[in-house]
Amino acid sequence: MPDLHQRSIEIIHAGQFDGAYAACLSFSQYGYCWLRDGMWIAHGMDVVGQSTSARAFHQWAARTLLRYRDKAEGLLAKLTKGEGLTEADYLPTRFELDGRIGQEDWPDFQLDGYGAWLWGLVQFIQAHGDDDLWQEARPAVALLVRYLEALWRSPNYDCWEEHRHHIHPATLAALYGGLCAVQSLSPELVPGGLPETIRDFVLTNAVASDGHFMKYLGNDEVDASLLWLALPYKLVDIHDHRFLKTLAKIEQDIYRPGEGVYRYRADTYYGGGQWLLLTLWLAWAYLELDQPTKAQNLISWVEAQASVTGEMPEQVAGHLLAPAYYDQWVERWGTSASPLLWSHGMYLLLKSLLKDSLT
């Protein structure tokens, strides 16, 4: 088995293109660049010293951004005049790898990424002292504010690209958390108030009777993405006991003890597999709340997820929740994504968190 930390390393970069990462490309359907997995994977990149990896994707996300200026102007002017809009007229949440916006028909209002880019970046620019990149980015980060200020409220597709009409808890998580950065930067880019009225919202609209947040409003199941509210957007604190409770419904419900995560339990995408960025999104959990040998058992058992050639997949085959759904999927797409990014871009953060929470 090769070193999967410089495995990772030379895959993510072999993925690289202008800046833009592509998810896999030897999947059918994720030659493209996430804002949302982009950053993630740039953020790993450069928490293991690949700063000018993770620097050229912020720089293509903010040219990228700006080149859709009179799109994003346009459904403002909308709004404005009170006018409906179409699908048509919102960012994508995918692009070509050149910045281009994708002609297929695919699920594209989704706002999730927008605030973990802001997030990211923020994170890069305070890590690095990076001013250049701020004045860079800037154009580009004050028009994405005025978008998530119109739209937030809206129900759009959650990160799994699915339930169009719903509010999801995890993607305003990600709003704040945007929000949030951009305002310990530049406060007068972000309207006053704005981040607490999207977790006032939250607080009051997506907790569950028994305590839990949901996985969207109206629906008391849980979500893997859930984590996301304390880790890394901070809407709560991983030790607000509203969290505990969600992340115990998550250990309950979708976690297979000694194994993996799934995204949620009624799952049909691929069977519904343990996804292997998800299951390092609980080891980082265990790591906040002091529990270290919880979090190696799981990246461990990420790292025996890897092929010979130190490739991770999207998500395991090994305990389905919904087999009957498999091979539908795979006469659709071809098999699961190999190598994914971003489940290589969490291995190399969580890696990296393990190795300091033991020194």
Ligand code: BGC
Contents of the next structure:
Amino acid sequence: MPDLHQRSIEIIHAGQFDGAYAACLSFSQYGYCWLRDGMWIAHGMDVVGQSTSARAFHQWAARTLLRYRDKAEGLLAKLTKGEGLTEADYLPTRFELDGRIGQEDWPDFQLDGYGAWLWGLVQFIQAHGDDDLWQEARPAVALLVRYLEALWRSPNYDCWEEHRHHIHPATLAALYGGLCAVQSLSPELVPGGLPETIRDFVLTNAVASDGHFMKYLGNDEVDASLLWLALPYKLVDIHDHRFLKTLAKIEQDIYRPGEGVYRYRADTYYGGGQWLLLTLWLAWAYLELDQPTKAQNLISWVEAQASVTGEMPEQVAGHLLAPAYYDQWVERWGTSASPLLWSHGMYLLLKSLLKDSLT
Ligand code: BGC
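Switching forms now, from the form predicted alone to the form predicted in complex with the ligand, please provide the structure.
To see the whole picture, the full complex is given below, headed by that same chain.
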């Protein structure tokens, strides 16, 4: 087995073009750069010393977003005038690698990636004291804050690009985390009380009767992305009783002991397999809860899923939740994505966090 740390770095470099990271070049649908995936890939690269790559991503994202300033301003103007919005009015969820908006029909109205990017950008700037990057990115950040302020209450697609007409706590956590991060750098950019209003909204509306956070408002199931509420976005502390109940339900309902983590119980995408990046997220929670052995076991399981050439897939098909759906996805788009750069980025991050926890 190749050195997975080194291979992850190589694979990520091979998928980066002028700053943009392609989600997975070998998968027909993933030749784009998503802000959600890109931020985590950049963060993983940064923590292992590949800061030039991470910086190039943030610069690309800031420049790309500014290209669509008129589009965002157009949407804000429509809202001010009380006009209705169409799906085409929203900023996209993913971009071509040269920053153009993809022509394919795709569910674009997804806000979590914007919150994620704000969070990751600020981590990078603070870690490196990179004021030049901040000056360059500031206009894009200011625009996004206004965009998010206007839209955060609107139902929008979740991080899995599903459930357009619902409100997702994981999305709101990303917005909360991103806005708090911006506030810590430039308080004047964020309207006073906005992050707290978002947090209170989640705490008031997104806790199920038995005390765990819900997948979306009105759906009491859990989704592994609920881990984001604490990690990294800190909408709640990891020891918060509602978070611990959520974690327990994730372990109970969507974790296969000794193996990996599913997205959510009703998942049918590629038959609903176990996702590497979510397994790494659970490992992160265990590290934060001072349970490094459990974290190490999950990371080892992830490593065992890599191909002989060290490529990590998005998900694995060993124990599918909905096997009857598997073939139709393969017929439609080919075998599931691998190597997925987001899996590799999370792997770099978790190996680094594990090492820190042991020293
Ligand atoms: C996932 C998204 C991800 C995209 C690219 C989709 O299948 O649901 O979360 O951003 O793939 O990796």
